[in-house]
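Encoded as structure tokens, the following chain is the form predicted on its own, with no partner shown.
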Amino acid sequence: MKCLSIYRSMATAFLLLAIFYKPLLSLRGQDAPPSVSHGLAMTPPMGWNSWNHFACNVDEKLIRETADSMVASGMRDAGYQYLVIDDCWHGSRDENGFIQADAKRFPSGIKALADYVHGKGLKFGIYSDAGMKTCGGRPGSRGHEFQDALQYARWGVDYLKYDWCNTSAQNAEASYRVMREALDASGRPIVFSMCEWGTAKPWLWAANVGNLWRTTGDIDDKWEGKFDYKLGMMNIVDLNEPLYPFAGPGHWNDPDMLEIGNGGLSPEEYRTHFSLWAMMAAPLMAGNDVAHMSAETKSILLNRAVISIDQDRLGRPGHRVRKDGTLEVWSRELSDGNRAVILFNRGNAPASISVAWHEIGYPDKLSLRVHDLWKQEDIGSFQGTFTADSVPPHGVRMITLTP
């Protein structure tokens, strides 16, 4: 009986090798890219994710139309490269345990859809969960991590958002490391976006596990407050900002996706949203209806001057350097030696806000040129300080300072 038990164990092991090893070898051909865990996302990832606007209402037609619109609108050329399907794309697993797409929503399959997205000059992203089920009740990846990673590689996936629903008593670091190892074994470079909501303090351990990690609960399209499991934009900012020392090229704090264009905030508040995300070196993952966005939304998402701050290759996130009640000064060091500065009015009335050179690492005797990133104009040269008059309520003045 003991020999029979050993034989059965060996047979099971060989079956698993037959399932995994042969396809893996075919992917790892002589010219296949090496296994990677670093070298991706050297600037914060930019792209679009389906969740904030469409939630579970996703299908093949929507993704194709969004890819078309990302090109036609200029988003792709502005740097938005990842198109990510969030939850609810999943069907069931096949007889060997490999995940399949929902055949009604994605009749052509994920591989064909990824090929279409790649054909538009974009990269393709997908979603899964570290638990038994996703947040939307679809099959999670627990116990199938290596199969799922291999399937994603076969499909041509470039980006994985990995959620944390239905995880019971799982250890976050251990669970995310398993998927990290699975992605490495797949043979395809895949950006790893860890959506653990900050509960296990991933900034302390995740730099060698994922390329970005959520620092907070989900964002809501509101200025401030707590709404069930969601947080207003200002709550997100206050939780994420102190974590700036932990982020840098290849590993970023993620204060969640952008709500710009979804209708819950004013245009002024959305400009503040975009400015603060760029200042914090956050991933810029749009979450709106790209095919039907307004001219105002487009002008915010496509402001290349603000995008360039987010994408600065020094990769040193900005942070708050002074707070006087509802008035704040933020600063970020840039790769060319300049500074990006935000003068931020959290109050309900217009206000004047000043920044002194010594607050941001310059001598006060230095003369600096000031450029407004939203007005897209040079303001002039100043020595020692600069004052922005009448910064609107919930608004910012975002500038660069050049010696």
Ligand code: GLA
The other form holds:
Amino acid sequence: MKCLSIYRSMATAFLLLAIFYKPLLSLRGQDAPPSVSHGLAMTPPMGWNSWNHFACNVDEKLIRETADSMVASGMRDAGYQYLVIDDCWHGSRDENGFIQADAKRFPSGIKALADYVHGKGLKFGIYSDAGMKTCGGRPGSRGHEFQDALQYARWGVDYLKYDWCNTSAQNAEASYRVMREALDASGRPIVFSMCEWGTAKPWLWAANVGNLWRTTGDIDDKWEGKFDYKLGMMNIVDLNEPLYPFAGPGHWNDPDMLEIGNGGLSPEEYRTHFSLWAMMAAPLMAGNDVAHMSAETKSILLNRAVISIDQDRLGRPGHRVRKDGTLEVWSRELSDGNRAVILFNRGNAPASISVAWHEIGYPDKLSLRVHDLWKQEDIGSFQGTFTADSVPPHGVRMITLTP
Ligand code: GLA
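Counterpart to the form predicted on its own, namely the form predicted together with the named molecule:
Below, the chain from earlier opens the complete complex, with every other chain and molecule after it.
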């Protein structure tokens, strides 16, 4: 009898937990359908994409040189593994409907290029569009999804960025699911990067469709503002940050590719750009001219301490925990129980910024070791709070805190 009543109260407890705990989980986006990552992109994808610097000026010489430079510069060894050709590689379809590369720009064909990239120890990515035409006016995949996925698999493609131009009345979820099925049917594991610009809120439905989804319109190499159809880096940050509960291993928010090294921002601002992308667990797709990058650009893109925050295997994106006017505190929980913290000065004059332990989930009485990720030095042990003096305008102090 007693036993029965214990079972009853246990069952009631489970029921209550299911009723009340589930909405909490769904608030964190964690009861999303199981991700179809196929073990891919368990940490945010890292690589290089041609668009931000070269736009439609792509050819096989550029891609080969970039592959060489990714190896020579140490980018590959730091984790940048996917080399992705964005728009404008396409020629027309052959008599059977199979897509071909632009024969002038890619005379050796895509298969040979993918082999070259693979030979360098890198992975190879390509671009298409869910509509009739890409944004650059090349053939889109609409009506050819299975054939295109098959062609990519034959070429040895490892990553597909799939854009959303010229889709008129198409339904986003249905369109991306068709390509998902086509990729599965191709038999090759291919990372699926959904470039739908956040229009149909992919974070609500895409965890079992793609491995990453753009959350915003296109990034511009500018600090803040709207420029035609493009957005300044800070506008992108503000749109992407609240979506942190929806991302995790195999399914990531994508606030667009990096502009580091493209010349529109100061080195301080590019360090901020890189720090915030790592904090948000964003894909790190470099978008610069790798063969001709400066030492400064290289020191930002190759900061392994910051990269390791982005790639932390817990895969829980950080977020803003406090905003006092132009001063912000961001925090990210790491797999070892430590925190990565950014003290960010959005203003135009140097400022001191503090973080209190209770703001980042630690008791104030704890003593924490502070390590500076850009200076690459230990700062010491602190109790209850840490203050960064003179954080430069548009700059960050990025630290880890270890109990
Ligand atoms: C869209 C995408 C960009 C890029 C271009 C190519 O604007 O958002 O990232 O792929 O198309 O035309």
